[in-house]
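Just one chain follows, in the form predicted alone, and it is written as structure tokens.
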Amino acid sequence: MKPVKNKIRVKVPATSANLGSGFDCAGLAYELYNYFEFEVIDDGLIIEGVDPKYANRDNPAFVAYSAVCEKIGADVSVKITILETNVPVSRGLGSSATLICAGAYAANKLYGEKLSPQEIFEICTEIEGHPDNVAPALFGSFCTSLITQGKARTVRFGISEKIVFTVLIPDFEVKTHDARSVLPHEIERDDAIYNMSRIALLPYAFEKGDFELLKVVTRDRLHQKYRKKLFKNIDDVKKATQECGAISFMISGAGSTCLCLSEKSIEKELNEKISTMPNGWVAKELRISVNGTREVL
């Protein structure tokens, strides 16, 4: 199969998953992007712009690229260039999802979009292992997702422009494996009901910008209280966000980034408060990425 074009550049947004009550099933995308270039070559694999130890066939961008090519019967020989990385690694902002979505999206575009967006989403979810980051990374905005009978499904919702999103990024990492290892194998029924009732109203709260409801539906009993032990001075950081007017505070994905919601911009004031704290916390206000993964023309 011949490609319809030989080269493509794509951008993929950072994401926050879980969003409090939406453990492993909710996520949103930001206007903070990683940029990639994919070029069809005659033979082999070339990966540039990364540490040499990641420039191999195990790179998630190539794994996703080759998965699409093999499904449609295209050659997998490609040169991948990581042009620009703005999404920090191992910080709970979906850096691995950017690689996977970039590879799958690029392969499909280069060979004439033989697969539907749903099929690309399923491939990305299978590689990532869960859909909460890849759904908003691909489709943008706010997504809730599930896996049924081995297939991923997602629904995209709008997000009110009234909500201000501020991420807090420290200088330490939290590995996803560690974040999952501290979770209990069994949960109390009351905790399950607590989260289920809140995730049911989470999309409505984000769409409407209902701040009173957001205070409630972004709370959690399934993962954050167990993961706090992996974070340094998180309680002090949370207190600082509340003093600045944040109405909600949560861990972004598995961390170490945290996220707060507010009715006004608090980035400057918050950075002043946390600048003297240990662990290099930096607050950054981010806008929502409405479109998700896209070709850069």
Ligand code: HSE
The other form holds:
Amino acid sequence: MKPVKNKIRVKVPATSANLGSGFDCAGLAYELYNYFEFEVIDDGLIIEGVDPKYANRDNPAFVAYSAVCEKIGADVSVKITILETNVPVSRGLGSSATLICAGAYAANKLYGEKLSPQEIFEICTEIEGHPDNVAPALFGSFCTSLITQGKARTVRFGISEKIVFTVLIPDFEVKTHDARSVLPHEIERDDAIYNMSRIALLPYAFEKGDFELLKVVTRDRLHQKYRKKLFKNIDDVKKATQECGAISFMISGAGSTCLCLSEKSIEKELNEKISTMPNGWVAKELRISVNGTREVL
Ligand code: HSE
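Next, report the structure of the form predicted together with L-homoserine (HSE); the form predicted alone has already been given.
Then the entire complex follows, led off by the chain already shown.
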């Protein structure tokens, strides 16, 4: 099969999964992008712009690229260049999802969009293992997702422009594996009901920018209280966000980044407070990526 063009550049946004109550099923995308180039070559695999130890067939960008090519019967030979990385690695902002979504999206575009967005989403979810980052990374805005009979489904919602998103990024990593291994295997029924009732209203609260409701529905009892011990000075950081007027504070994905919501911009004031704390916390206000993964022309 011949490609419709030989080269494509794509950008994929950072994402925050969970958003408190939406453990493993909710996520949103930011205007903070990683940039990639994919070029069809005659033979083999070349990966540039990364540490040589990641320049091999296990790189998630190639895994996703080749999964799409194999499904549509195209040759997998490719040169992948990581042009610009703005999404911090291993910080709970979906950096691995950016690689996966880039590879799958680029392969599909290069070979004439033989697969639907839904099929690309299913392939990305299978590679990532969960849909909560790849859904907003591909489609933008706020997405809730599920897996049924092995297939991922997602619904995209709007996000009110009234909500200010500020991420707090520390200098330490929290490994997703560690963050999952501290979770209990069984949960109390009250805790299940607590989260279920909140996730049910979470999309509405984000879409409307209903701050009273956001304050309530972003709370959680299934994961954050167990994960807190993996974080350094998270209580002090949370207190600083509250002193600056944040209405809600949560862990971004499995961490180590945290996220707070507010009605006004608090980045400057927050940085003044947290810059004196240990562990290099930096606050960054981010806008929502409405479009998700896109070709860069
Ligand atoms: N929902 C996942 C978790 C995100 O919280 O473990 C991991 O990136």
